[in-house]
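Take a look at this single chain in structure tokens; it is the form predicted on its own.
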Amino acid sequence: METQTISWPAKDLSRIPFAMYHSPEVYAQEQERIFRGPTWNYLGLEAELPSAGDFITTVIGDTPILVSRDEQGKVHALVNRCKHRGAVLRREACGNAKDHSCIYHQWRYSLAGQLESVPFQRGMKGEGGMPADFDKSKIHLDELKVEVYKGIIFATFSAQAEPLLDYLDAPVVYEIDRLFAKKIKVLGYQRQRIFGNWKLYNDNVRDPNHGGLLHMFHATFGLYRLSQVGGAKLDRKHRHNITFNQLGTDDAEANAGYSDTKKVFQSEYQLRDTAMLQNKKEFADPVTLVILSVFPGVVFQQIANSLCTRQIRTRGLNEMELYWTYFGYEDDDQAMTDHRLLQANLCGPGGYISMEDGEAVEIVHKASFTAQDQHAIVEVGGKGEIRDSGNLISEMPVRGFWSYYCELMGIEPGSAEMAKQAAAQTPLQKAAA
């Protein structure tokens, strides 16, 4: 399928095509103009590079990334590729090390990128080796620009992206502040592979709608109802989006709504053990839950006493990978500790609710396959004006994310672009249409 053939009919994004999350050539431009455009892209927590020479890997779009402190307690991030014969250069997740070198040809690089060593540069005997010209000096791994914030590694391959707390924007910023208020130690890590395109995912972390109809437990169990005070809150842009409620607010007239969806709200049902449940209040304001989304893959999370970041790593077209860092404060007793880690298990891939989001993102995928001529309904919470919303109820913030996604892809929605699109159409994609 070609790409300038994919219809838009809704100027508003409250249609999108499903071929957005099937086509090659889509994928392939998002690695160039999206995750290599001028955004900024979340690489981890400084908190898991204490002292020199720690590293950890990662990726953007499809793009190997190692993260290095120097001897300087600088944090570098590298295109993590040899730049002899584009060998992946470090395979371990995370490490500590004095330098980095490849398996393949021992080249020796420094914690900054420098190369620094060759086997046998100068040959043996007079023969073989490295031209008389050639300088070390000259050859250093592929560098991003890193800025980090309240001890969050963002890091940008574009020299025309806008500082990094311009693209956060003030409602991020504030929410970021809030999270990360204290310092922080790493409690543990999760993956989770899902078979379906990585912007499902964004579209479901956007989606608040979906969380008190999808997830049994939140619903059954209150922790997150679509009856309950609540919202969505957008950048300037759109692009990121903050999903809050707050826990017990919700009554028997508000939860009226859920009349028809008894397998999802059962009411009956209660834990013997409410430990899960419980909200150690621990910030100023009334919010229980946050679902903090930045563009384009990263998100911060607050459940209860849960806190962690997803990153949303790219495998492909037909597949992602979701990495969890699940933190608390470095202040927090063993009690604490132990009830965040409790709460832990609400998410990852055997989550009480994550398990839940990856198998809709994959049955959503694998049904969307067939009907690429067709789009996704997105009008929750209204058409027309991309907005802030005061409840639940509401897909706005999907709408936001591909807004600003078809505004870095030059992608112009609406009449015009349709116009322009069948123009374009062979006789037989016609006839299809």
Second form
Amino acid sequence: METQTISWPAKDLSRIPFAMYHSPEVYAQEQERIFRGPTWNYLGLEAELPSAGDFITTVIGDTPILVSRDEQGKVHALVNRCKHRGAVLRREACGNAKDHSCIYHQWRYSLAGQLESVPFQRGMKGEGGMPADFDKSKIHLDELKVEVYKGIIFATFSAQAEPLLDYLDAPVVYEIDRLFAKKIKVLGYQRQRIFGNWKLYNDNVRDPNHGGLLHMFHATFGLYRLSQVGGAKLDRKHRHNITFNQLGTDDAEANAGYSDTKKVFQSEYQLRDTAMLQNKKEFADPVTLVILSVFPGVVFQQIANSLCTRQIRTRGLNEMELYWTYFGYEDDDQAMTDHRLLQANLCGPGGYISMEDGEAVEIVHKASFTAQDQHAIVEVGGKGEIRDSGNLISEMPVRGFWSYYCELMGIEPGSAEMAKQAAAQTPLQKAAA
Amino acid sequence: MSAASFEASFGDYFAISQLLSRTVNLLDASRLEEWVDCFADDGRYYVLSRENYERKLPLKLFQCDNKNMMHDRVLSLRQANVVNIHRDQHVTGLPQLAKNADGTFRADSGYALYTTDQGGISQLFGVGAYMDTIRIESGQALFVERNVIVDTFSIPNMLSTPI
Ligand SMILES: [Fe+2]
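The block above covers the form predicted on its own; next, return the form predicted together with its partner chain.
Below is the whole assembly, all chains and molecules, this chain first.
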């Protein structure tokens, strides 16, 4: 198996093999062990399907999912694939329906996914149709286990998954409680198609260190600098991450850390219209930025008053889509809604402080392809034990992601066996020696 | 379009055509500071996805409620943002015109936008439609509002320069 030839020299995951972003075998295993494994996957928000019969279509990894609210108000997560010939059942992004029928042969399912009728089941005049022992009551769309917390819909393929709140763990639940304390309303969607492996985006959002170095808008206009009060918190398994920060808490001395960089911190530039940068205080705490990443594929965001979810949708080994759902609260007045919409300029594919992430993922994906026997260095914030960080100059949460990833994939980083493989030379290295 | 709604003189049509072509040519030449001058003092510029537009959701990709915000976009692109290194090439269709009650013109046209990388490889970045409100004063046409409806709303890599 391919994964066994990939070397993991560091037990503390301070070395990530580049091959992990490029191996088709690894990708296929991820679909099975991560996305169809004991993980909880974000599907959407209840506010997107408030009424009976409402549905949305989405994905978990590469698997198409139909989220359907039945007559009793229960939300079902169904594999969006007809049991007859495997066709996509619901082709629309969203809608409202009395049932779900496959266009191919009109097999009709209830909102809960139960097969209800097959045309010409008994044929005509005693000929054709389904055999006498065909029992439609035994046919149901593949159904996932759903848990809804604070209006956020999660699902899992695995009966072994721990309860959702145990999976999320207290620090993450705290942030969700904070962000979803009130009923929300959806303001719109954005999509960003990134030509890189999906894990590179997970690395990106678990790396607060890049925020003030890549996203120069932040630094240039003072919104987020590495010198501000902030940090990174992790759950007990280190698989999720909360990066947080407070505006306006840095000073000239702290900014001296930028002295050997070009262009990053430029106090001479000012925006002509700063309305977008204002934070209208709405939370009890002083935190103005939260990037909450939940394993394996969703991010919850507060950037001042701009709130959204970002779903990571895999699109094969070399491509992913970020699906952004922006929201405000039902009790927002028009001025607050307008402010959130204006502040949406900050993120998304055209966001002042996020547009570069697509490029960052793409250039790593591109150049690491030819270095599959080499490793990414993950040491910012320290080696060894994975723990919370008291400032933003850390990429430790990246190691946290990989530690749980390896657990699910059956990889033992730094083990004797792996170390032996690490020591083994590639044919090219042998030739050079 | 009804005959009654079409009262543009050749002079008006010429002024509008010049504005539409100048706008995209300035973008393609990366003369972004001058692109801002294609807007009236009270001008607005919005880029939004077809998805949100059709679902009547208010979220934009770019939202510039005034010219200062356009200047800020340009300033940030020049001084702060790190973009994928590329050149833009717009291909636009002929505008369909109608006259609004307040004397401004409504102009609808289509676009395709290709980007070319440093190795000379061009790719389609996206297609979509412009829905513009244009004012003509002393023979010069300027945008009061430009709405870019992006059909290719799964944005490849990033949206950096205006469309
Ligand atoms: Fe980023």
